[in-house]
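Single chain ahead, written as structure tokens, the form predicted on its own.
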Amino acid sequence: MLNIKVLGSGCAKCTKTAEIITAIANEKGIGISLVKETNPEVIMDYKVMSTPAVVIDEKLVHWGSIPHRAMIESWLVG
């Protein structure tokens, strides 16, 4: 199971990012644990200045925009 965090203020782009990741994981039958992290101190710990950002298994993989489907699929299937 992948541990995924979507970092952001809770804005529409952050919410959409979490929804898309969850939907693709469900389509592919991949188990994930997704957390939407809105605490600014936690977000700053990842050195993120632009959200939404995505952290998978404690590795920052994306920031600054809603990720494209192909990118998300590559994260999930490795």
Contents of the next structure:
Amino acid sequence: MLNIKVLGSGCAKCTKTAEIITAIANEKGIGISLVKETNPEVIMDYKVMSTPAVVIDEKLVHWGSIPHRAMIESWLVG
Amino acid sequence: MLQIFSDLASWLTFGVMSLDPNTKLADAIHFFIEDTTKIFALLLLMIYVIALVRASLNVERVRDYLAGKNRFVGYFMGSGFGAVTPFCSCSSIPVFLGFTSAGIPVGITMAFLITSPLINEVAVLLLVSLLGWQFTVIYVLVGMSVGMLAGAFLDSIRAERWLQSFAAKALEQGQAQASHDNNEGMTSTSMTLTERHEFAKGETLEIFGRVWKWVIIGVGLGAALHGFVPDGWIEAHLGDGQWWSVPAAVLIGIPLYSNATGVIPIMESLIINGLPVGTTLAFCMATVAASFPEFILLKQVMQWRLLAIVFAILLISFTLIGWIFNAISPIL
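To complete the pair, please output the form predicted in complex with the partner chain; the form predicted on its own was given just before.
First the chain shown before, then all remaining chains and molecules of the complex.
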């Protein structure tokens, strides 16, 4: 079970990012728990300035854009 | 080179649709076709080229660059980077906090955030193609000055007193450890040409997808003004740059929320119809830079008092800009 957080202040790209990750995880049958984190204070604590950003098990893996499919697959499987 | 868009519009309007060139309708349709085709072609080409060049510039780099800079260099660089760095307005808050927690003074951060919506590559491109070089240079200089002066003013009144407490704490911590222990790895990027191409392609599609409807709306309104407001009406009523017309334009501009892309075609039409340059600039800048949705977002990091001050600064500076340009434009 991967704990995934999508950081971002609720913009369209952040919602999209969360949707894509959920879709790919479902497709591969991987269990995840995904939270959309919009609190600026929390986002700051991860030292993120460009959203959307993705945190997996408390590790920042991506920021600044909607991640590509291949990237998401590597996080989920890897 | 841009003549071809005018020819295309003439061919479609007078040839294909066989409208009488002397009618208001033909005039409006010609304006609409010429401007939309020209803007779309320029946008696609130029966004790609510019994105290619600036692919490796991002807010993280700008932060590292601004951290620990001398204040006056900081206002200038903050405002300059605000003009050229791509970032989506939905990232304003994380950017604000990122700069703040790196110990960058509030004024420099605000110079960045205020200049950013006013000046960007799309705005400059549209200004050059619709209103010419001279006007564009003025616009850019004025936009940067507003950012720099507002920033300097905010620092001089110690605006950091009115940040939300967690943001104020982050600023203090950032300034305490002003040594350069940057987040390595987040900023070191050297890109290959293929990566740059991929980035530029993505940017072009993304920006174009976002702004094309604004262009249609903006040019559509511009065309309506162009074709249907009686000739000389604007000139007769507002053409002398009556003093009250400037604050009125600013007040009308604020609740209208648009980005620069949508407003510039309207500016073109207003100026052609005889609205003085200063009044037009004031209206345009108020529409672009001061919007309620964005201010509500800033509430997350600022107390009401600071928010109100920033808002007032923008209103006053746009009004002053309008007056000054109305006064000097006859001699330009």
